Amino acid sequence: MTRNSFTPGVPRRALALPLAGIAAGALASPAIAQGAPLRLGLMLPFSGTFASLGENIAQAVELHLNERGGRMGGRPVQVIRLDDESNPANAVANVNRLLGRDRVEAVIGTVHSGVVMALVQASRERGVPLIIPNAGNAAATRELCAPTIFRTSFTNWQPAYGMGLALGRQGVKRAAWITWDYAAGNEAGEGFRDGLRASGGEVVRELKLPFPETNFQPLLAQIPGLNVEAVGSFFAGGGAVQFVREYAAAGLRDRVPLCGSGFLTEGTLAAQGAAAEGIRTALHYGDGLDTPKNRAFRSGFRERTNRDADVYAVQGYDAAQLLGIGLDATRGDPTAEQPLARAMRAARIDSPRGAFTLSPSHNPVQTIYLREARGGLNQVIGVAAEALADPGTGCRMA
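This sequence as a structure, only the one chain, the form predicted together with P-hydroxybenzoic acid:
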């Protein structure tokens, strides 16, 4: 029995309930028993402003797969890539393509907080295991949490909360927030506001433009008149490169310090050059983390891609680690929902960012580092928040 035979749109939970409690492997299909390849879908952006993020995630998934000899739970893994272009308008069609035409049995995806909602819905309805290797949309591990949905990245709230907290501790009382007007930018804005408030400051103004537009000039022109001591931001990928350059070119860099969720300077420093020097950000990863795991990971990633690893690569690597733990526990059966979830929920992931566990709503509980861009690296200069969990508000795990 495979989940792919379920009628799309029919709530799978009703169909699957009688299976609850049956031991892992007891229902393993003949295909699984014969070691048929496990079809793993990677739904990620391979084009558009987040293309480099998707590529690093995919490369790191494959890096870990190679380390495991290409197998999980005893089955060879066949990776099927699908480019979602970070386009929410095509998200449902892309998910149906992956689950229907491509018959994938588990999915790692995606980057964009709007696009991921189609994957979340499919996982809830059809029971296909989903591991989110980036998109920080809070709903996925709050009110829409489910036994089949896991995340190895963050909620948008987490890094931004750390940044706000660190800024307030530095004595900043008044800040502005600038971002793309979509779930990631707005939820990060809430985190920034909550963190800043908790340490004595306030966000006095929010400036926004539609995703993925880059017409920053009208917003930048307002900043000198706001009477703020700092500007916090969420941008990523190609948009972040352009934003940081234009912020400096507008002469703002030395007048109103720019900071943000760490994506602002993640995987982008080479292209941002001197414009990024000195920018402080908060994130669950930093370039200089000097641990054996991080050193080995970075050298493996560099050998494979000829590029330096970044947080996206780390999250992809950890998504593959987590899926491997789940499938090893079910002898390669991704439909064994309860044992799979139990094993993944209990996992302690030996991540390049530092070991982490998952909260009850399946989101990482993790250290948020304070970093400063120096000489082309995001150097860790402190800890913004230790063992930070997302509140997980509204998550009722069935």
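On a predicted model such as this, the values are computed, not experimentally measured, just so you know. Numbering follows the first chain given and starts at 1. C-alpha atoms forming the largest set that superposes within 1.5 Å between two forms make up the rigid core. First, how it differs from the form predicted on its own.
- Annotation: Cα of A106 displaced by less than 2 Å between the two forms, core superposition.
- A movement of the C-alpha atom of A122 falling short of 2 angstroms is seen between the two forms when the two forms are aligned on their rigid core.
- Once the cores line up, the CA of Y312 ends up less than 2 angstroms apart between the two forms.
Switch from the form predicted together with P-hydroxybenzoic acid to the form predicted on its own and print that structure.
What follows is just the one chain, with no partners and no other molecules.
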């Protein structure tokens, strides 16, 4: 764990333990009046498979903090990093460490959907503001929604819905869906099916294998006999690299076009090489978005990191933007739950992806772009879905 303070030497706020009959806001107010730093926890993977994702999110958060002079709501911000290693088994202990020993007052996290559920539970039970900068599991902003839980990324349903919608508009009537049999793949499959159905098509077969197995051959062998016009899929990381390569090697690429949620080719194009050329995906960010905000963001991120920004960096940057809006409205008091939530819910975020708002369940209402893999880029070629909100099924905001 590391601590980055934008205001070295400023005294830390004393831990406010729950006391019967005393409101949390009353305990926090003296510290705020004394100018104590706001302790912001970044619970992200800084090692292991998703380390680069966590680092890009964190760097983008700190980029926005620098743009704000290191302050939110008039308070200096102290960033406390915690490496969650994308390990659900350690999630509860890590959350307790952040909220207990490290006394953080707001949290941005995380990447892994299994890990984020511990943060969701803590936010619901303890009222700590949580902004999710990646994990796409739908429950966090559906049946487990809460006034203190916000997302600046996506639900797994959203990009896949956009892809299905675009596919149907292109005249596709019959498609198959291939994925790992786990929450992310199944939620994406639901979105793909809903989008395709909304534009006149149908998913005639779903092919799945256990996560994280990569024996794709038995599934690929079934595709020629399905009489489908396209195959949609959800894979990510190394699994996506292998799947795309094997799809092309099986001679399917030119016979049945492959498409999917944007994570099929996000961050994987270099390894996929020529096998990915021409694959269409849908996501809320892509290469070639030529707007002043995106140009400035990419320039600032590259200057800071010597890397190109990606969708993960965008989501982290917007998490910091959203938190800043809430804290500015409460003069730096993260325990002022209602005004904080009201300001964040009403926000219009000027994002590198394009401006977005939030749904009643605190999920982005955003443009889903249609992209095509060309020469190592996920080039934006159009819009798959405009102002798309997650259904928010089961959300009953307290």
